[in-house]
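Okay, so here's just one chain, in C-alpha coordinates, the form predicted on its own.
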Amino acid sequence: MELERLLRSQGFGSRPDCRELVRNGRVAINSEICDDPYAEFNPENLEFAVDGVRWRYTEKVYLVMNKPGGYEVSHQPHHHPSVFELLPKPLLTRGVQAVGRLDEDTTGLLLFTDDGQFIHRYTSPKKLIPKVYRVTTKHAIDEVQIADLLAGVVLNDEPKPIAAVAAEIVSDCVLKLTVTEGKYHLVKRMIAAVSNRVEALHREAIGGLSLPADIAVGQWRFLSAAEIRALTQTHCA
(Lines of atoms letter the chains of each structure in order from A and count residues from 1; the text may use other names and numbers.)
(Lines give C-alpha, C1' and ligand atoms only; values in the text may rest on other atoms or scores of the structure.)
Protein backbone atom coordinates (compact mmCIF):
# COMPACT_ATOMS: atom_id res chain seq x y z
CA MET A 1 0.00 0.00 0.00
CA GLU A 2 1.29 3.49 -0.83
CA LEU A 3 2.37 5.36 2.28
CA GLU A 4 0.04 8.32 1.72
CA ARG A 5 -2.95 5.95 1.33
CA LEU A 6 -1.88 4.03 4.42
CA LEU A 7 -1.75 7.20 6.51
CA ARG A 8 -5.12 8.34 5.21
CA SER A 9 -6.69 5.02 6.24
CA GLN A 10 -5.35 5.57 9.78
CA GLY A 11 -6.95 8.99 10.19
CA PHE A 12 -4.11 11.37 9.36
CA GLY A 13 -6.11 13.49 6.94
CA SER A 14 -6.79 13.60 3.21
CA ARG A 15 -4.33 12.12 0.73
CA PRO A 16 -2.84 15.56 0.02
CA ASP A 17 -2.50 16.14 3.78
CA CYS A 18 -0.75 12.80 4.22
CA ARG A 19 1.47 13.43 1.19
CA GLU A 20 2.60 16.69 2.79
CA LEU A 21 3.30 14.96 6.12
CA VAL A 22 5.59 12.51 4.37
CA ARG A 23 7.38 15.06 2.20
CA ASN A 24 8.08 17.22 5.25
CA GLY A 25 9.92 14.34 6.91
CA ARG A 26 7.35 13.89 9.67
CA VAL A 27 6.75 10.18 9.07
CA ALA A 28 9.06 7.33 10.05
CA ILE A 29 8.72 3.65 9.20
CA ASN A 30 10.49 1.30 11.59
CA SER A 31 12.38 4.31 13.01
CA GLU A 32 13.58 5.45 9.55
CA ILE A 33 12.30 8.73 8.07
CA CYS A 34 10.51 8.13 4.77
CA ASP A 35 9.93 11.17 2.53
CA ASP A 36 8.40 9.29 -0.42
CA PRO A 37 4.57 9.35 -0.16
CA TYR A 38 4.33 6.70 -2.90
CA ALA A 39 6.64 4.20 -1.23
CA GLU A 40 4.96 0.81 -0.93
CA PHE A 41 4.62 -1.01 2.39
CA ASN A 42 2.87 -4.13 3.58
CA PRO A 43 0.43 -2.66 6.12
CA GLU A 44 0.02 -5.83 8.18
CA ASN A 45 1.43 -5.12 11.67
CA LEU A 46 3.36 -2.16 10.25
CA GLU A 47 4.75 0.20 12.87
CA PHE A 48 5.15 3.85 11.97
CA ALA A 49 5.53 7.20 13.69
CA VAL A 50 4.09 10.62 12.91
CA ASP A 51 5.80 13.56 14.61
CA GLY A 52 7.49 11.07 16.92
CA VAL A 53 4.26 9.44 18.09
CA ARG A 54 4.26 5.69 17.41
CA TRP A 55 1.34 3.89 15.80
CA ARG A 56 0.59 0.43 14.46
CA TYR A 57 -1.53 -0.09 11.36
CA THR A 58 -4.97 -1.52 12.12
CA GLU A 59 -7.72 -2.27 9.62
CA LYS A 60 -10.25 -1.67 12.40
CA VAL A 61 -9.48 -0.03 15.71
CA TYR A 62 -10.69 -1.23 19.12
CA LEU A 63 -10.02 0.80 22.26
CA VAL A 64 -10.76 0.60 25.95
CA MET A 65 -10.92 3.65 28.20
CA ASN A 66 -11.12 4.08 31.95
CA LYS A 67 -13.78 6.76 31.77
CA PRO A 68 -13.54 9.51 34.40
CA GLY A 69 -16.55 11.16 35.98
CA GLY A 70 -17.72 14.48 34.62
CA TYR A 71 -17.53 13.51 30.93
CA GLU A 72 -20.40 12.96 28.52
CA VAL A 73 -20.30 10.11 26.00
CA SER A 74 -21.33 12.33 23.11
CA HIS A 75 -19.77 14.21 20.21
CA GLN A 76 -22.05 17.13 21.10
CA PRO A 77 -22.07 17.34 24.91
CA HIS A 78 -24.51 19.66 26.61
CA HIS A 79 -23.15 20.38 30.10
CA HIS A 80 -19.76 18.63 30.43
CA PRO A 81 -16.73 17.90 28.27
CA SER A 82 -16.88 14.97 25.86
CA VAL A 83 -14.96 11.73 26.35
CA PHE A 84 -13.92 12.10 22.72
CA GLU A 85 -11.71 15.00 23.80
CA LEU A 86 -9.56 12.40 25.57
CA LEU A 87 -8.75 10.63 22.27
CA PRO A 88 -6.13 11.76 19.70
CA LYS A 89 -7.34 13.39 16.50
CA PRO A 90 -6.42 10.53 14.10
CA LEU A 91 -8.79 8.19 15.94
CA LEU A 92 -11.60 10.72 15.67
CA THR A 93 -10.87 11.35 11.99
CA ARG A 94 -11.23 7.67 11.20
CA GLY A 95 -14.66 7.64 12.85
CA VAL A 96 -14.19 5.98 16.20
CA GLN A 97 -17.47 5.73 18.14
CA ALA A 98 -18.32 4.69 21.68
CA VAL A 99 -19.86 1.25 22.09
CA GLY A 100 -22.94 2.20 24.07
CA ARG A 101 -22.99 4.96 26.65
CA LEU A 102 -22.19 5.70 30.26
CA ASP A 103 -23.81 8.53 32.19
CA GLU A 104 -21.73 11.65 32.85
CA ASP A 105 -21.22 10.64 36.49
CA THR A 106 -20.55 6.94 35.76
CA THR A 107 -16.92 5.83 35.59
CA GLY A 108 -15.05 2.80 34.34
CA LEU A 109 -14.85 0.60 31.28
CA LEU A 110 -15.87 2.17 27.98
CA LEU A 111 -15.18 0.65 24.55
CA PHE A 112 -14.58 2.51 21.28
CA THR A 113 -14.28 1.24 17.72
CA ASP A 114 -14.75 2.18 14.07
CA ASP A 115 -16.19 -1.29 13.39
CA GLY A 116 -19.88 -0.63 12.79
CA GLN A 117 -20.82 -4.32 12.86
CA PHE A 118 -19.16 -4.73 16.26
CA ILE A 119 -21.07 -1.74 17.64
CA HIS A 120 -24.35 -3.13 16.32
CA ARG A 121 -23.75 -6.57 17.80
CA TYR A 122 -22.59 -5.26 21.16
CA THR A 123 -25.46 -2.81 21.59
CA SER A 124 -28.24 -5.05 20.25
CA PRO A 125 -30.82 -5.80 22.99
CA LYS A 126 -31.08 -9.36 21.67
CA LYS A 127 -27.46 -10.18 22.55
CA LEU A 128 -27.90 -9.72 26.32
CA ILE A 129 -24.26 -8.71 26.83
CA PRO A 130 -23.44 -8.86 30.56
CA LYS A 131 -22.24 -5.62 32.13
CA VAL A 132 -20.77 -5.63 35.63
CA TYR A 133 -21.00 -2.57 37.88
CA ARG A 134 -19.63 -1.67 41.28
CA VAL A 135 -22.46 0.27 42.88
CA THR A 136 -22.07 2.53 45.90
CA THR A 137 -25.41 3.18 47.59
CA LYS A 138 -26.70 5.76 50.05
CA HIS A 139 -28.09 3.17 52.44
CA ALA A 140 -26.75 -0.22 53.46
CA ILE A 141 -27.55 -3.10 51.17
CA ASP A 142 -29.28 -6.10 52.71
CA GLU A 143 -30.21 -9.59 51.56
CA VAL A 144 -33.82 -8.59 50.95
CA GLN A 145 -32.73 -5.99 48.40
CA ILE A 146 -30.39 -8.51 46.77
CA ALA A 147 -33.22 -11.03 46.51
CA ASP A 148 -35.51 -8.42 44.96
CA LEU A 149 -32.89 -7.42 42.39
CA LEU A 150 -32.37 -11.05 41.39
CA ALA A 151 -36.09 -11.78 41.25
CA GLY A 152 -36.81 -8.69 39.15
CA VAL A 153 -38.00 -5.18 39.92
CA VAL A 154 -40.77 -3.20 38.28
CA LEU A 155 -39.64 0.02 36.60
CA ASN A 156 -41.79 2.82 35.24
CA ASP A 157 -42.51 2.51 31.51
CA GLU A 158 -41.28 -1.09 31.39
CA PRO A 159 -43.78 -3.81 30.47
CA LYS A 160 -42.30 -6.49 32.72
CA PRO A 161 -39.93 -6.73 35.71
CA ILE A 162 -36.19 -6.54 35.04
CA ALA A 163 -33.88 -8.84 36.98
CA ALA A 164 -30.17 -8.65 37.64
CA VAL A 165 -28.11 -11.59 36.39
CA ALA A 166 -26.01 -11.44 39.56
CA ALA A 167 -25.92 -9.31 42.70
CA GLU A 168 -23.38 -9.58 45.48
CA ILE A 169 -22.84 -7.52 48.63
CA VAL A 170 -19.24 -6.23 48.73
CA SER A 171 -19.59 -4.10 51.87
CA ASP A 172 -22.38 -2.28 53.72
CA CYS A 173 -23.02 0.27 50.97
CA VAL A 174 -21.32 -1.40 48.00
CA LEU A 175 -22.60 -4.17 45.76
CA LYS A 176 -21.46 -5.84 42.56
CA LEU A 177 -24.33 -5.92 40.07
CA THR A 178 -24.50 -7.67 36.69
CA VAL A 179 -27.18 -6.71 34.16
CA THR A 180 -27.77 -7.55 30.51
CA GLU A 181 -30.29 -4.87 29.56
CA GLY A 182 -29.13 -1.57 28.11
CA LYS A 183 -31.94 0.69 29.21
CA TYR A 184 -31.68 4.35 30.22
CA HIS A 185 -30.34 4.82 33.77
CA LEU A 186 -31.04 1.13 34.35
CA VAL A 187 -28.87 0.50 37.41
CA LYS A 188 -29.95 3.71 39.11
CA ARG A 189 -33.62 2.88 38.50
CA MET A 190 -33.21 -0.70 39.72
CA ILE A 191 -31.55 0.44 42.94
CA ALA A 192 -34.28 3.06 43.45
CA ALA A 193 -36.88 0.31 43.00
CA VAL A 194 -35.51 -1.48 46.10
CA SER A 195 -35.73 1.75 48.15
CA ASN A 196 -32.10 2.76 47.90
CA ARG A 197 -30.09 5.29 45.88
CA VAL A 198 -26.94 5.15 43.79
CA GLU A 199 -24.19 7.45 45.04
CA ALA A 200 -21.48 6.23 42.67
CA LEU A 201 -21.43 3.86 39.71
CA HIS A 202 -18.38 2.21 38.15
CA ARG A 203 -18.42 -0.29 35.27
CA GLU A 204 -15.92 -3.05 35.91
CA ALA A 205 -16.55 -5.37 32.96
CA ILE A 206 -18.49 -5.86 29.76
CA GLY A 207 -18.82 -9.10 27.86
CA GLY A 208 -15.60 -11.02 28.25
CA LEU A 209 -13.48 -8.01 29.16
CA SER A 210 -12.69 -6.58 32.60
CA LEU A 211 -11.29 -3.07 32.94
CA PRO A 212 -7.51 -3.57 32.59
CA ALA A 213 -5.57 -2.65 35.70
CA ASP A 214 -2.91 -0.86 33.61
CA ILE A 215 -5.24 1.97 32.52
CA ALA A 216 -5.36 5.03 34.77
CA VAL A 217 -8.51 7.12 35.08
CA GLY A 218 -8.97 9.17 31.90
CA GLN A 219 -6.52 7.04 29.92
CA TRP A 220 -7.10 4.62 27.04
CA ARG A 221 -5.23 1.98 25.08
CA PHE A 222 -5.69 -0.31 22.11
CA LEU A 223 -7.18 -3.70 22.89
CA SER A 224 -4.86 -6.65 22.41
CA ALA A 225 -5.67 -9.33 19.86
CA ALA A 226 -6.62 -11.70 22.70
CA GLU A 227 -8.98 -9.13 24.21
CA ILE A 228 -10.65 -8.51 20.85
CA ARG A 229 -11.12 -12.26 20.34
CA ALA A 230 -12.63 -12.59 23.81
CA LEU A 231 -15.16 -9.87 22.98
CA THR A 232 -16.03 -10.92 19.45
CA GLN A 233 -16.01 -14.70 19.72
CA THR A 234 -17.58 -15.19 23.12
CA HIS A 235 -20.42 -12.70 23.02
CA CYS A 236 -20.92 -11.54 19.46
CA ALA A 237 -21.46 -14.83 17.65
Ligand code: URA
Contents of the next structure:
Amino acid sequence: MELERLLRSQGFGSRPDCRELVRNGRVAINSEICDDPYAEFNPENLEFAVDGVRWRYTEKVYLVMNKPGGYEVSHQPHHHPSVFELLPKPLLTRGVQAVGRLDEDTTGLLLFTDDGQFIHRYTSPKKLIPKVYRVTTKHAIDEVQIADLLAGVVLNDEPKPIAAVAAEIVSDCVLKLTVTEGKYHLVKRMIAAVSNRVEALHREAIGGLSLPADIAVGQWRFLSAAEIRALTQTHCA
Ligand code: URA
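Return the structure block for the form predicted in complex with uracil (URA); the form predicted on its own was the one displayed.
Below is the whole assembly, all chains and molecules, this chain first.
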Protein backbone atom coordinates (compact mmCIF):
# COMPACT_ATOMS: atom_id res chain seq x y z
CA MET A 1 0.00 0.00 0.00
CA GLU A 2 1.28 3.48 -0.83
CA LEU A 3 2.48 5.35 2.26
CA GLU A 4 0.15 8.27 1.58
CA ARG A 5 -2.89 5.97 1.42
CA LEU A 6 -1.72 4.02 4.45
CA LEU A 7 -1.47 7.16 6.57
CA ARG A 8 -4.86 8.33 5.38
CA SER A 9 -6.43 5.01 6.48
CA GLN A 10 -4.92 5.49 9.94
CA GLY A 11 -6.46 8.93 10.48
CA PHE A 12 -3.64 11.28 9.53
CA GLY A 13 -5.86 13.47 7.33
CA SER A 14 -6.68 13.79 3.66
CA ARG A 15 -4.37 12.37 0.98
CA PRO A 16 -2.81 15.82 0.36
CA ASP A 17 -2.30 16.23 4.15
CA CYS A 18 -0.59 12.85 4.33
CA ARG A 19 1.54 13.62 1.27
CA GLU A 20 2.73 16.82 2.99
CA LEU A 21 3.53 14.96 6.20
CA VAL A 22 5.70 12.49 4.29
CA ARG A 23 7.39 15.08 2.08
CA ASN A 24 8.23 17.16 5.16
CA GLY A 25 10.17 14.23 6.60
CA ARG A 26 7.80 13.73 9.54
CA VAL A 27 7.12 10.03 8.88
CA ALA A 28 9.45 7.15 9.73
CA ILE A 29 9.06 3.50 8.80
CA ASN A 30 11.02 1.04 10.90
CA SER A 31 12.90 4.00 12.45
CA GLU A 32 13.97 5.48 9.09
CA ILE A 33 12.49 8.65 7.63
CA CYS A 34 10.67 7.98 4.37
CA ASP A 35 9.95 11.10 2.30
CA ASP A 36 8.35 9.36 -0.69
CA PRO A 37 4.54 9.41 -0.30
CA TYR A 38 4.20 6.79 -3.03
CA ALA A 39 6.61 4.28 -1.49
CA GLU A 40 4.91 0.89 -1.17
CA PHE A 41 4.75 -1.01 2.14
CA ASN A 42 3.00 -4.16 3.27
CA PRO A 43 0.68 -2.65 5.89
CA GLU A 44 0.22 -5.78 7.97
CA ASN A 45 1.56 -5.00 11.45
CA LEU A 46 3.66 -2.20 9.98
CA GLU A 47 5.22 0.04 12.62
CA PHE A 48 5.56 3.68 11.72
CA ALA A 49 6.11 6.97 13.50
CA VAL A 50 4.69 10.42 12.85
CA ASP A 51 6.56 13.27 14.52
CA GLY A 52 8.28 10.65 16.67
CA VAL A 53 5.03 9.13 17.96
CA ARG A 54 4.91 5.42 17.25
CA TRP A 55 1.91 3.68 15.69
CA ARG A 56 1.11 0.26 14.30
CA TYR A 57 -1.10 -0.18 11.23
CA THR A 58 -4.45 -1.79 11.98
CA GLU A 59 -7.35 -2.30 9.61
CA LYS A 60 -9.75 -1.72 12.50
CA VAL A 61 -8.80 -0.29 15.85
CA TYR A 62 -10.01 -1.40 19.30
CA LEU A 63 -9.24 0.56 22.48
CA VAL A 64 -9.97 0.23 26.15
CA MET A 65 -10.13 3.23 28.48
CA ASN A 66 -10.33 3.51 32.23
CA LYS A 67 -12.97 6.22 32.13
CA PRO A 68 -12.60 8.92 34.75
CA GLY A 69 -15.59 10.49 36.48
CA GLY A 70 -16.63 13.92 35.24
CA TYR A 71 -16.42 13.08 31.53
CA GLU A 72 -19.34 12.67 29.13
CA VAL A 73 -19.40 9.90 26.53
CA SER A 74 -20.50 12.20 23.74
CA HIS A 75 -19.06 14.18 20.86
CA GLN A 76 -21.28 17.07 21.95
CA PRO A 77 -20.99 17.15 25.73
CA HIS A 78 -23.31 19.45 27.65
CA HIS A 79 -21.74 20.12 31.04
CA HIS A 80 -18.43 18.27 31.22
CA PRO A 81 -15.46 17.50 29.01
CA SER A 82 -15.82 14.64 26.52
CA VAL A 83 -14.00 11.30 26.80
CA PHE A 84 -13.03 11.85 23.16
CA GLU A 85 -10.73 14.67 24.32
CA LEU A 86 -8.65 11.95 25.98
CA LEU A 87 -7.89 10.27 22.63
CA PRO A 88 -5.31 11.40 20.04
CA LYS A 89 -6.58 13.14 16.91
CA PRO A 90 -5.77 10.39 14.35
CA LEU A 91 -8.06 7.99 16.21
CA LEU A 92 -10.89 10.51 16.10
CA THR A 93 -10.23 11.26 12.42
CA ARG A 94 -10.52 7.58 11.58
CA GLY A 95 -13.94 7.52 13.21
CA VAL A 96 -13.43 5.82 16.55
CA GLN A 97 -16.70 5.67 18.54
CA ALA A 98 -17.52 4.57 22.06
CA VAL A 99 -19.10 1.12 22.35
CA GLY A 100 -22.21 2.05 24.32
CA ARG A 101 -22.33 4.81 26.91
CA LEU A 102 -21.50 5.36 30.52
CA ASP A 103 -22.95 8.19 32.58
CA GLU A 104 -20.76 11.20 33.23
CA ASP A 105 -20.18 10.08 36.85
CA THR A 106 -19.61 6.39 36.03
CA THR A 107 -15.99 5.20 35.93
CA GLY A 108 -14.19 2.17 34.53
CA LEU A 109 -14.12 0.06 31.43
CA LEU A 110 -15.10 1.83 28.22
CA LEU A 111 -14.40 0.41 24.76
CA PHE A 112 -13.86 2.36 21.55
CA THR A 113 -13.57 1.17 17.97
CA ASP A 114 -14.06 2.16 14.34
CA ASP A 115 -15.55 -1.29 13.62
CA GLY A 116 -19.25 -0.62 13.05
CA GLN A 117 -20.18 -4.32 13.16
CA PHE A 118 -18.48 -4.70 16.51
CA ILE A 119 -20.38 -1.70 17.91
CA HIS A 120 -23.63 -3.17 16.64
CA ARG A 121 -22.87 -6.57 18.16
CA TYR A 122 -22.02 -5.08 21.56
CA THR A 123 -24.84 -2.59 21.80
CA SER A 124 -27.69 -4.52 20.20
CA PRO A 125 -30.33 -5.37 22.83
CA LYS A 126 -30.68 -8.83 21.24
CA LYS A 127 -27.10 -9.77 22.14
CA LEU A 128 -26.88 -10.61 25.77
CA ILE A 129 -23.43 -9.27 26.60
CA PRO A 130 -22.83 -9.33 30.37
CA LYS A 131 -21.56 -6.11 31.90
CA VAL A 132 -20.25 -6.22 35.44
CA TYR A 133 -20.54 -3.16 37.70
CA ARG A 134 -19.19 -2.47 41.14
CA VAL A 135 -21.96 -0.45 42.76
CA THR A 136 -21.52 1.64 45.91
CA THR A 137 -24.88 2.32 47.52
CA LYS A 138 -26.15 4.89 50.00
CA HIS A 139 -27.77 2.32 52.28
CA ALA A 140 -26.53 -1.13 53.23
CA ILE A 141 -27.48 -3.80 50.71
CA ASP A 142 -29.45 -6.73 52.08
CA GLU A 143 -30.38 -10.17 50.82
CA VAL A 144 -33.95 -9.07 50.04
CA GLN A 145 -32.64 -6.41 47.67
CA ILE A 146 -30.32 -8.96 46.06
CA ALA A 147 -33.23 -11.41 45.62
CA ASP A 148 -35.39 -8.67 44.08
CA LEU A 149 -32.63 -7.65 41.66
CA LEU A 150 -32.22 -11.28 40.58
CA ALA A 151 -35.97 -11.85 40.27
CA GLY A 152 -36.46 -8.70 38.19
CA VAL A 153 -37.54 -5.16 39.01
CA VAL A 154 -40.18 -3.06 37.30
CA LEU A 155 -38.81 0.20 35.86
CA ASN A 156 -40.77 3.15 34.50
CA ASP A 157 -41.25 2.96 30.74
CA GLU A 158 -40.09 -0.66 30.53
CA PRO A 159 -42.67 -3.18 29.36
CA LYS A 160 -41.40 -6.03 31.52
CA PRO A 161 -39.31 -6.48 34.66
CA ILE A 162 -35.54 -6.39 34.24
CA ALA A 163 -33.44 -8.89 36.16
CA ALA A 164 -29.75 -8.88 37.00
CA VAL A 165 -27.98 -12.02 35.82
CA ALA A 166 -25.80 -11.93 38.95
CA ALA A 167 -25.81 -9.86 42.13
CA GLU A 168 -23.41 -10.37 44.99
CA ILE A 169 -22.82 -8.42 48.20
CA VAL A 170 -19.17 -7.34 48.45
CA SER A 171 -19.47 -5.35 51.68
CA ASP A 172 -22.18 -3.37 53.51
CA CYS A 173 -22.65 -0.73 50.82
CA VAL A 174 -20.94 -2.36 47.84
CA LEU A 175 -22.33 -4.94 45.47
CA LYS A 176 -21.23 -6.53 42.22
CA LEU A 177 -24.04 -6.47 39.70
CA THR A 178 -24.12 -8.12 36.28
CA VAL A 179 -26.65 -7.00 33.68
CA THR A 180 -27.01 -7.80 30.01
CA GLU A 181 -29.03 -4.84 28.85
CA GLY A 182 -27.68 -1.39 28.09
CA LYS A 183 -30.61 0.87 28.86
CA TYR A 184 -30.32 4.46 29.98
CA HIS A 185 -29.30 4.73 33.68
CA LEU A 186 -30.11 1.03 34.00
CA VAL A 187 -28.14 0.25 37.13
CA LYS A 188 -29.17 3.44 38.91
CA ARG A 189 -32.81 2.75 38.11
CA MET A 190 -32.60 -0.90 39.21
CA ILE A 191 -31.00 0.09 42.52
CA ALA A 192 -33.63 2.81 43.04
CA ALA A 193 -36.31 0.19 42.37
CA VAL A 194 -35.12 -1.78 45.42
CA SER A 195 -35.30 1.38 47.56
CA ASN A 196 -31.60 2.12 47.59
CA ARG A 197 -29.45 4.64 45.76
CA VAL A 198 -26.23 4.53 43.74
CA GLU A 199 -23.43 6.64 45.22
CA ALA A 200 -20.71 5.43 42.84
CA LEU A 201 -20.68 3.19 39.78
CA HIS A 202 -17.66 1.52 38.23
CA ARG A 203 -17.73 -0.87 35.27
CA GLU A 204 -15.34 -3.75 35.88
CA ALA A 205 -15.95 -6.00 32.86
CA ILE A 206 -17.72 -6.48 29.56
CA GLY A 207 -18.13 -10.00 28.21
CA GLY A 208 -14.84 -11.82 28.79
CA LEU A 209 -12.78 -8.65 29.26
CA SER A 210 -12.03 -7.15 32.68
CA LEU A 211 -10.64 -3.65 32.98
CA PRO A 212 -6.88 -4.26 32.64
CA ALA A 213 -4.98 -3.37 35.81
CA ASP A 214 -2.26 -1.56 33.84
CA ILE A 215 -4.50 1.32 32.74
CA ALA A 216 -4.57 4.31 35.09
CA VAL A 217 -7.70 6.42 35.44
CA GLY A 218 -8.12 8.58 32.33
CA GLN A 219 -5.67 6.46 30.31
CA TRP A 220 -6.36 4.17 27.37
CA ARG A 221 -4.51 1.63 25.30
CA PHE A 222 -4.98 -0.58 22.27
CA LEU A 223 -6.52 -3.97 22.98
CA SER A 224 -4.28 -6.96 22.31
CA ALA A 225 -5.41 -9.65 19.86
CA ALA A 226 -6.11 -11.98 22.83
CA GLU A 227 -8.27 -9.33 24.51
CA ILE A 228 -10.26 -8.78 21.30
CA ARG A 229 -10.75 -12.54 21.06
CA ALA A 230 -11.92 -12.65 24.70
CA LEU A 231 -14.53 -10.04 23.86
CA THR A 232 -15.75 -11.51 20.62
CA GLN A 233 -16.02 -15.05 21.94
CA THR A 234 -18.25 -14.19 24.86
CA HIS A 235 -21.52 -12.97 23.49
CA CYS A 236 -24.35 -15.36 24.23
CA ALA A 237 -26.75 -14.73 21.36
N1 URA B 1 -26.12 2.02 34.43
C2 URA B 1 -26.20 3.30 34.86
O3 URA B 1 -27.10 3.67 35.60
N4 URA B 1 -25.21 4.15 34.48
C5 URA B 1 -24.17 3.77 33.70
O6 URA B 1 -23.30 4.59 33.40
C7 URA B 1 -24.12 2.44 33.27
C8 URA B 1 -25.11 1.59 33.65
